[in-house]
Partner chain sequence: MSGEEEENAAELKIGDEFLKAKCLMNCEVALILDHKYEQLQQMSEDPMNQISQVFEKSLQYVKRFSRYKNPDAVRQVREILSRHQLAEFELCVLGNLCPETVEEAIAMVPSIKTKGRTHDDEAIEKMLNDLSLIKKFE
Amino acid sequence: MFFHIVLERNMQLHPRHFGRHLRDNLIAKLMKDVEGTCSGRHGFVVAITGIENIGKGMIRDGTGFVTFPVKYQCVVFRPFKGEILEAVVTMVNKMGFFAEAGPVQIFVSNHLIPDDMEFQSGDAPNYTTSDGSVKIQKDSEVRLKIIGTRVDATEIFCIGTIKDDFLGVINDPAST
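Kindly present the structure of this chain alone in the form predicted together with the partner chain.
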């Protein structure tokens, strides 16, 4: 799910950036530093949308760098265990398939794909029901439920399932 939240960060600025454009420089550096990063607690920082407040700068002993506490609003993407969302299938193999929902990767193991869907290898590997009516392949859109998350220092990785009511393929690229 996407959220709009307020975060705080201490920004260090070199004295050469001081002057009329101090604020602009600070914000430009903030955007460069945090946009696109990921933390386990807040998820992926997608975009900074506004600055709430810039606190008083503190000169650091010995270096001349000044630290400013900056409060900023941003759009983050944070997946939760138990959340249901839509995703695009990126890769299919006999172990299961990978899907992407925005910046996050989700793996759905073949144990968590309904039992009536069989793996078919070939040029376009896919999972298909015995009557061929439902097919999961690359670029399919699926609705899945996140059942586990693993948090790295710089990435969040999810495990999902489509073995539940109202989950599964919502749009097959081959059939449209």
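Cool, the form predicted together with the partner chain is there; where's the form predicted alone?
Single chain only below; no partners, no other molecules.
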């Protein structure tokens, strides 16, 4: 789920940032460019924790920009099949519901919701048990299991289930 890894990136810096604060400007630009992004191979970059090495800059012909190779440590978030996550429901419809666990969007099909829960349409669509004791609606917190992932170049999509032991609603905003 969370990993601490070392990555490399070539950073371009404008000549106006040269001077005694060159290193600080380079690190600030790296954090702005990298934190919060997703690479399909490594996952979502949560935070940069340290700079291992900043190489010698190479001047780009005709522009004046300088390219610096930077090696940095960071924390990444990458969900895998079989992991249990806690997520917040963002949308409910008759096909199932969408939930978010940090930056990852997870879809839970109505076939992967327990059989005793039925879809209720209306102003606030939800899945409710026959006795009305448990309700899944927008902003509900659920514990789910990842059963599949699809990785694109810049995004990760997941399919989840709550049809298993110890999975389901953790906190319902309507009951508080």
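So that the term is clear: the rigid core is the largest set of C-alpha atoms that superpose within 1.5 Å between two forms. Just so we're clear, the structure is a prediction, and the values are computed from it rather than from any experiment. Numbering follows the first chain given and starts at 1.
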Hinge residue among I147, A124, G36, F77, where one rigid part swings against the other between the two forms: F77
Rigid hinge motion between the two forms - rotation in whole degrees: 17
